[in-house]
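This document starts with one chain, in the form predicted alone, laid out as structure tokens.
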Amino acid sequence: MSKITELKNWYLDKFKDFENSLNGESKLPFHQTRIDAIQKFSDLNFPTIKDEEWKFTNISSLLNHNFKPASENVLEFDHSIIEKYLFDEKEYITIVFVNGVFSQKHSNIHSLGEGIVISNLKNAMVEHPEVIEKYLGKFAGYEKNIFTALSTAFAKEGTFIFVKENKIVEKPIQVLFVTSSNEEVFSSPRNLFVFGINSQAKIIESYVGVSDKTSFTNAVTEVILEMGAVVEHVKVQDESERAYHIARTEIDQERSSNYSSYNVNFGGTIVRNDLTTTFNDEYGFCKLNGLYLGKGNQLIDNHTLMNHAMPHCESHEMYKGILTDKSRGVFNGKIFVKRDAQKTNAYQQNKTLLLSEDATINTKPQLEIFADDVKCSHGATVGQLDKNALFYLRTRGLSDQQAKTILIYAFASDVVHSISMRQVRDHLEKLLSEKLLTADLKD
């Protein structure tokens, strides 16, 4: 029996245990989706470097582990351990998951107001079945993606946000996923964010590790913006350097909706982010900003797809990478402008700093246009620190490390400076500075 077959059988056996633990939850309509997904997982193959979409991302080390799916028996720890990852509870709504399981103890989701629902997915399946039935699993299909199929099969916990039309969530929503286990744990966060007509919200979605054990996070998020909805969504991945992180985010935008994404990656040994947004009606706007800092042997892979299916829509995309040691980065950004999407305005750019001779980046910006009245541009740049600028700063009394840190910080900071949540912006800038101070900034 091959190693891959044994691994699949491992997850198939774990699914049987998972299914038996559901009790009454197995009677809910979504469970049939789980059953279909685990069958599809069994049929699909894990991607290899022979697959075009995974050409530069070798996941063979991930397949060497038999991760144990997260259960209700999570490792308890004192609230003070995660306080440094939390923002002011007076100013933020907070929902926390430990090893993929909702923690009431560490969450603060009270006094939300009428027309606003924030809860864990497990409760939402019972309390809001009509919303779950309409949206969950309708955008992030698992038919061709083995990781989405695996995540869907084990989908039980995650964040459910439902904002009805004309409602504004006054406080930003912090979603915190904490990995802390004595075992090699596998979690499948499944997030569903639904925003009604003319609603508004801000979300900070964080993944952190407080354990050095190897872990596997396989997250799927579906974001639905109805007409006129405005959403700012920041995702920060700062897990252990022994963590594997596979994430897929699907954004569905209706007429005149406005979505801003900030995707920041610091941790993980292998990280893969797939982010797709689709304009379903006119006058939509989407901004995708990304920042990744790789060191050691980290591999950080970002795949984005901007699907301009309707006219008069606008998209801006800027991903920046900083790579040192033997770290590797991958950026594959696609913009599709379909035949009917006239008056499209689409901009895409990927910029990377290589701080060592062994660091590498594989970048592939793609632009496919089938309309004739559009303004579109895309490009990629790869370079090193400006030696003249370094010399200038050193002549002003700065050390070599300080001079490099200032230049790198200036290069990276414009990706996050437009975040409207002050505490989040300050936190990311501080985190970036700390990471740079501990990195080996070669030139």
Second form
Amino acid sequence: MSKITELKNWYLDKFKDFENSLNGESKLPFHQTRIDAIQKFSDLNFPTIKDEEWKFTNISSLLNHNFKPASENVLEFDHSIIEKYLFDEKEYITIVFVNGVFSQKHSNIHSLGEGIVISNLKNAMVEHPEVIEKYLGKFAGYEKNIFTALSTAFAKEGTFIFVKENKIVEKPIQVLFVTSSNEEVFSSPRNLFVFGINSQAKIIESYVGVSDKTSFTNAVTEVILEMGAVVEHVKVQDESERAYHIARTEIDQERSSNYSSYNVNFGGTIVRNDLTTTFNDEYGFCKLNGLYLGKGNQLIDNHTLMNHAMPHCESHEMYKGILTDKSRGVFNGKIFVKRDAQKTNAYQQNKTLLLSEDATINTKPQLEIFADDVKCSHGATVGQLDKNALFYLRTRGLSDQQAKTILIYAFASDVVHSISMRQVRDHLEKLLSEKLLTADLKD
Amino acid sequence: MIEIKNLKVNVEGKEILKGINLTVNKGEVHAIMGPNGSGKSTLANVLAGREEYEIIDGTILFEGKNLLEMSVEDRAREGVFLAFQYPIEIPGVSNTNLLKNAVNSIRKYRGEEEIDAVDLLALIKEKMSLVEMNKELLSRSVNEGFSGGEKKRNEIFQMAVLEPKLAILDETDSGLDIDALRIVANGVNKFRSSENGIILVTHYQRLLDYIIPDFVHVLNDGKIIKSGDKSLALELEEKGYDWVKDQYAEMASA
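Compare with the form predicted alone: the form predicted in complex with the partner chain:
And the full complex, kicking off with our chain again.
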């Protein structure tokens, strides 16, 4: 039996155990979707570097591990351990998952007004079946994506946010995923965020690790913005250097909705983000900002797709990478402008700082435009720190390391400076400084 | 304060400075003049520690210490300041942030406490008025989008805040209109004291109408070929450089 077949059988076995653990939940309509998805998982192949979309990201090391579904083993820890990852719990709504499993103990869901639901997905399947039926799995299709198929098969735990028409979630919602285990665990957070007509919310989705065991997070998030909804969505991925992180985020934007994404990655062994936004009606606005910092042998791969399916929409995309040591970055930014999407305004930039001889970036803008009255632009730059600027700063008394840190910081800061939540901005700035402090910035 | 002896410097394999001797004492202002390509800016940059330049021979003692062995930042911390001919734009780094880091690096080196935010602000305000700089430039990125005059004023402003022992002004007058020139010169004159030294690198005499030098040196083809007092600058303005070159050639052949 080949290694891959063996691995697949491992997950198929785990699915059986998972099914048995479901009890009454397997009677819910969504369970049929899980069964279809595990079948699909069984039929599909894991991507290799022969697949165009995975050309620079070789996941074979991921396939060498037999990860255990996390619910089997939750390592308990004191709340104080994760406090440094949490924003002020009075000012923020906090929902915490440990190895992908909802933790009541660490969560603090409070002061929700009427018409606002924040809960574990499992509960929502029972309490809001009509919402689940309408949206879950409708945007992140699993037919062609083995990781989404796996996620869908194991979909149970994850964040469910449902904001009804005209409701504003006053406090930002922090969703924290913690990996903590003395075994190699596999977690599949499945998030569904539904924002009703003219609703507003701010979300911070954080992924952290508190143990140094190898782990595998396979996250799928679907975000729906109904007409006029305004959403700010920050993702901070800061797991251990042994983490594998594969994440897919699908955003559906209806008429005049406004979505801002800040996708910040500090890297694991392999980090792969697939982020797709689709304008399904006119006058939508979307901002995709990304920042990644790679160290050691880390690989950080961002694939984005800005899908202009309807006219009069505007998208701004800016991804910046800082790569040190032997780290590698991949950026693939697609902009599709469909034939009907006249008056589209789409802008994309990818800028990379390579701070060592051995760091590499593969960057590829990919514009496919079928409408004739549009404004689209893209650009990619790869460079080093400006030697003249370094010299200038040093003639003012700053050390070489200090000068470099300041310049890198300046490079990175405009990606995150428009985040409206001050605590989040401060946290990111602090994280960035800490990471730069320990990075090897020598030439 | 600084003693340069027989300094020979190569830039990209070509000898640019061919044996410079220059001593600047406390309280003195030395003007270095000379035609384009004579090595004026090279000298200024070598003093600040520009690493691409290769020192072939010679010594530089600064306050008795070997300057050539010091890193760029340590020279600054010891009290050497270079006002750039072409100040660098640094997007994303505010002027205040630069000054805070600079002041604290220098203080730390000297074993002093970090400056308190209120004191720093007071210091900045005081020095800004010296060069009539607009307060709104403080929160802007270093030199980004500054006019030529604003950039040069910013250099003098930084100098005033950092209070070096030796200030080297590299063509600070170039590209300035007469009003800006007056403001910059005024800033330098207020900085000038019996405790510090200034080296003015300039192409034109007009700056020296405002900052009166104690000594004037003519640099040509990598060597100082004539030194004198401020009247030498006026003579150069009137007669150009050729007569000095001729005089030097005669002396050399004699």
